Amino acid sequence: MAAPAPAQHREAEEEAEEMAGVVKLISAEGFEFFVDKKAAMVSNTLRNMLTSPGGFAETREGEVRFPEISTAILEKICQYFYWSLHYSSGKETAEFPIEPEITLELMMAANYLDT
């Protein structure tokens, strides 16, 4: 009989399971973006929505609707999630490109998403 896994190992397994999968993000216009859950977790707001106990619809269904965020802005946010994952180690850096005409709307969405 195998010895039970240490608490740290179980926690790491639970966290890996929690981060696995795909999340559907839906813009104000109804456009759907499918992103890796690990990428979505860049946002503290999404992390809380998708991992909170209590049976929230977002947790159960793995989808989040954003009635106030346009498709173009949500697309840029999804790009940022992947960019952030890629450069989070700090070993290499690159500037994240933001078009000047979307700066204000993007900043408001990023503030809401705590990204």
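We call the rigid core the largest set of C-alpha positions that still match within 1.5 Å between the two forms. Because the structure is a prediction, the values reported are computed rather than measured. Residue numbers count along the first chain shown, from 1. Compared with the form predicted in complex with the partner chain:
In the core-superposed comparison between the two forms, residue 92 has its Cα shifted by at least 2 Å.
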The other form holds:
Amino acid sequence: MAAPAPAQHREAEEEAEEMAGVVKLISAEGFEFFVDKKAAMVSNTLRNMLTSPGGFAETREGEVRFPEISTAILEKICQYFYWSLHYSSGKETAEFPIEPEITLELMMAANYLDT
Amino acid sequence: MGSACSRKRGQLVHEDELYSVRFSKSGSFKWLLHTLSRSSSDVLRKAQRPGPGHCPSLVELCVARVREDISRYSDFSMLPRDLSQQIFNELVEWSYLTEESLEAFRDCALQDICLEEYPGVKDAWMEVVASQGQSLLSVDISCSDVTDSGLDVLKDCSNMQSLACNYCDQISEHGLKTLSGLSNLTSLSLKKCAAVTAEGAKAFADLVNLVNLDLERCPKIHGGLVHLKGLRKLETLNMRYCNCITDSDMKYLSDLTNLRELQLSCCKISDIGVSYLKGLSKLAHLNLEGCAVTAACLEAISGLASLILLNLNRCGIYDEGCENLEGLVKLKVLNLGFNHITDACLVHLKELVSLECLNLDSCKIGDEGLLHLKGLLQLRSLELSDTEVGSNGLRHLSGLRNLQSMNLSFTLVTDIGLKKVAGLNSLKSLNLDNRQITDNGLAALAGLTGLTHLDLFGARITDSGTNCLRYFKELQSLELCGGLITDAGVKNIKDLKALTLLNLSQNGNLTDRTLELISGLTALVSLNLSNTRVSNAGLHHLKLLQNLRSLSLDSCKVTASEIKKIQLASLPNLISVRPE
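Please supply the corresponding structure for the form predicted in complex with the partner chain (the preceding block corresponds to the form predicted alone).
After this comes the whole thing, all chains and molecules, with the earlier chain placed first.
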């Protein structure tokens, strides 16, 4: 590019870069979930971890451990991330299914993840 | 025929409504707003929830799921407090909380228990409420059947900051003693509580941290105010409609120098009672509506330099003494409605340039007096109903560019006068319920495209006059009941999609064609077509009006049973129907 990009343009590029790629979420049992960064950022907690400059090791390594979230719950949460993206873009109209057995545990994890 | 149907607005004006310049002033519509409480159907509440654009959080989805399966749960105490609080609030909002499900919240360290108007709340519920212990910060058990013993279990919740027991008629003087231990209370509300007597009020003396105290409608409070004497932190005190409060009670308020808001409407106090308020230098809101005071009380009031709102509606004010209003330069809201004042009083308002709302309803004022309002450029609301104001006077108002609401009903104003206010393009609400107003006058107002509320109840508007209604795309309420409108005129109304209230009653020539024309006004909440030729055959046109809550078809060719049918089949929100 000959001329330097206008500031506004640069910001948009940076944001696109920030949203690109995948992150690894690791459950209490050590099970690894790879999700798009964009999906992970549905969680405000993860968004903060992944975007605060230099603050968290997670930002650099692209992986986050959840020693208190079981595999089943973490899987459900990943499903919610994608459901939420689709819902917001109008592509999803079906309800997000939640099994009664896991409701409270899921709620506590969702509360921690601020999502 | 419309002239026979003139009507007046509600009797008492609440000054807080006055201050916020609400536009829903017709009696029937106000009532509708009050019905938007828990008692309404689930359908409605769901309709009010955020639309498809709002993506529910996973926590919200889980909370909703818990609500649906509430019978599965017996104990939430292992949850973090903020989650159990959210579940509790959800159950209350959806009316899913029962004595059984409440049990699951024992020892949850909840902070807020708001059960205002919740059905079934009684003493048996209070044990679980009290089990929240020192965590509990606010409780509202208004309208419940809780008795003294139910209230007594709260005595250990000593961190409580806010308690509301409005309309709890099972609580006695004795029960109020519990309150004296709750010394961290900053807010206490005991509306219509007969237990607040000279004896019962003793408990207040210990509540030294009280900032807000609401004793509205306490019928036996006389002699009890002596116990408020030491509550130096009090900032708001509501004693509206405590009609046993007399001048002798008032002296105990004189040292409450932090008071900012004092409501005394309909108390039995005179100028002597008001004289005790002289030292309340922080007082910003004073409401004396309906008290037997005269302009002599203005001498004491003139010293209240912080006063922003003064309500003297329905008092016994004559011109003499009104010069004491002159110094109240901070006043934003002044209500002098239904007093004996004339133009001679208005000269004293000239310098009150901060005024935003002025009510002169039914005062003996005329065109000359309006000259003194000319400089009140901050005015947003001006009430001139039932005065002798005519077209000539309106020229003094043509510079009030901030006016949003003006009431000229039952005045002498004619079409010519309306030309002088045609440039007030901040106007949102205009009441022209007046037989002298015709098509010509309305046409002059075509530039007021920001109007949201237009009352032409008794005005003589014909079909050709309705042409200019098409410019008022923002209209939310329209009343047009002069009797001269036919189906042809309704064509000019059918595209006013923002309408929530439409009153076309008394127009005897309207037929089922009108129902067909307005069938696309889906925002309608209230529809009145009484005294028209609407018939059973046209009712099916209403079925798209899903927001309709009130329908009046008195003296039409309709039967209650046919309305009932369409109500059951298509109109789930319809709760008020005429004929029944």
